[in-house]
Structures are given as C-alpha cells and as structure tokens.
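Form predicted on its own, single chain, as structure tokens, below.
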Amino acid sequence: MNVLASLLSGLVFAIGLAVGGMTDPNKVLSFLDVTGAWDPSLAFVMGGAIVVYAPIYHRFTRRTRPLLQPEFYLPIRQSIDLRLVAGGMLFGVGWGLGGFCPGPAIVSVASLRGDVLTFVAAMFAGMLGVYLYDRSRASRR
C-alpha cells in the first residue's frame, strides 16, 4: 500500500509540477529574473500549491499518526547553521544558473534532453559527495 500511495503522490506531483510550468527552464528563469522580462506566473503555481496543501498539514499534523506509517518524520533542528545556508546558497546558484530544482529536473528526465541529464547527473554528483562526506565523517568518530 505504501509503495501505491508513494507512486500516486509521486504522478500527482509530477503532473502538478509540468501543468504549472515548472519544468519549463525558460519560464523559472523568467520567474527569477525581477529586474528584467520578470514572469509572476510561478509565483501563482507556488501560492495555490501553499493553498491546497496548508490545510492539508494542519490536518493531518494534528493526528497522533499519519496514515500509512507508524509515526511523523518531521524536522526537528531549528538551528542555522553555516552547512544549511551554504546548501541553501548552493540550491539558490543551481536554480538560477540551470533553471531547475530538484523535482522538476527528475520529472523532466523524461525529455530525455541533455540540459536535463547534464543537470540531473551534476545533482546527483553532488548528492553522492555529501553522502560520502558525511560518511566519512561518521566513521572517524
């Protein structure tokens, strides 16, 4: 049943994110450039996404359980620290640069076009390094 629910969420979002524009690198770009030919639209594709979902949240945050497994997996940390904001600015560079992040750039794998997997194969390199790192880091102590 979990694997369903985790296809279904998984299409559902993907549709979403294509239907919204969100896999269209040109229009990200648009989106972010706000001194120039800025595009608002996405902006209207992320406040419905936060309308449909922020109830939702509130909802079922509110149960002593999800649905489908046997407790919450929410963040706990609060804190800032020097790792999140250089991720945070690592996230921001790859979306201005490439006009993806990291959903939208898996959904439009299947374009099969070579910005997609060069950016897609940049992704999971980094990704691979961070695992590695913090393993390495791990087995030191």
Given for the second form:
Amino acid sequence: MNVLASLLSGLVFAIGLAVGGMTDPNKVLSFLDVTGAWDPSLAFVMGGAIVVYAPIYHRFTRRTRPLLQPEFYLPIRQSIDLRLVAGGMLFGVGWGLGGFCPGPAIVSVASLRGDVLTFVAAMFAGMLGVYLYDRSRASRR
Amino acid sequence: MPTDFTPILSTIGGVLIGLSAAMMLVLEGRIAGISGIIGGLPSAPASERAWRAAFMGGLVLGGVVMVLLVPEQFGSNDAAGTGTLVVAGLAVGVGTRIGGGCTSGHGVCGLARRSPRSAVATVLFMTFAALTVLVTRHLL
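Output the form predicted together with the partner chain next; the form predicted on its own has already been displayed.
Below is the entire complex, every chain and molecule, led by the chain shown above.
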C-alpha cells in the first residue's frame, strides 16, 4: 500500500513536471534569463503547486497521523548553516548551467537523449559522493 | 532561443505537482522532496528503501508515458557541451544533498510549510541560477 502510494505520487509528479514545462531545459534557462528574453511561465508551476499544497499541509498536519503511517516524518532541522547556504548556491549554479533540477532530469531519462543521461549520471555521482563523504566523516568520529 | 509564455499549462503542471505532494503528505506523512527521496536511498534503512525506489519508479514511468504522449515537452540543452553537463550534474547532485533539498523539497514544500531554511535555500538557488544564466548567455 505504501509502495503503491509512493509510486502513484511519483507518477503524478512526473506528469506535472512535463505538462508544466520543467522538462525542457530551454524553457528553464529562459525562465532564469531575467535580463534577456524572459519567459516567466515556470513561476506558475511553483505558484500553482504551492497554492494547492500549502492549505492542505497546514490543515492536515494538525491531525495526529497520516492515513497510511503511524506518524508524520517531517523535517525538524532549523539551523541556517554553511551546508545549507553552500548547497543552495551550488545547486543554483548547476541548475543554471544544465537547465535541469533533479525531478525533471529523472523524468527526462525516458527520452534517452545523451545530454540528459550525461547530466543524470553526474548528478547521481555527486549525490553518492556526499553520502560517502558524510559516512567516512561519521565513522572517523 | 526564446520560448513561448505558457501560464495556463504551467499552472496546470504546478497544480498536479501540488496534488502529488499532498498525496505524499496525506497518505505517507512525508515531504515530496525529490533530491532527498532519491539521494537518501543509500543511507536509508532497508525498510525505507522500497517507498523511495517506488517514488523514483513513478517518476521514470511518468517520464516514459509523457515522452510517448508529448515529446515536444522534452527539449534539449543545446548550449551546453558534455563537459558543462557533467559539471552541472555534479553541482546539482552535491548542492542538493548538502543543502538538504531542491526545487521540490525547498521550493514547493518548504515554502508552503513556511520553513526559514527552505526560504533561504530557495532565494539562494534562484539567485545563483539566474546569475549563472546571466554570465553564460550575456557576459561570455
């Protein structure tokens, strides 16, 4: 049941990304090109998602538990630290260079285009690198 | 390389993303943050791997369906060569993991939750993405 819910959520997410235009790196770069031929369309993707999600989030998390799990698993970290700041900046540079953020990149793998596959392989390598780095630091302590 | 302004289609896409994130919250009690769900796969306990893999499977399956139905929604980055794409992918992979989220976890869910961490991250990645495009498209 949990696996099915996650699969369905991922499926709807992918359809939303493709319909909204997030899977077209040219559109992403035009959205980020505020001093050029700016195409603000993708602000409507973010806006539409937040307008739908925010009221559901704030109403539903007042309940004691979700429908299929015993408790909520929500982020608890509050600190604005160096990792958050450096990570945000680094992600921005990568998004501006490649035109892909993680979701649309994975959804676009189905196109089997070389640029997408190259980007996704490098992205997974970067994610794995952080995991290995954190693990080696944790084991040294 | 200007692109068409598509406010209606993009809003529909956004609403679907919002519904997907709501589904994840209401059913599973989790945040639909893509880099966290997928990047957390290797460190997650075995009992947590199935739902993460299933979410990723849903993304890939949705991609297959949409590539077949609307291939025109999948453009390519003609401006970036292989080296640039490798650097971009590494930056996105490392940046989203140390920054604790991407466009979905920080940009959509985090802003909706009014998380200060997500607000800082979103302002930073938006600003640096726009600055990067400014440099590559207009200054180089």
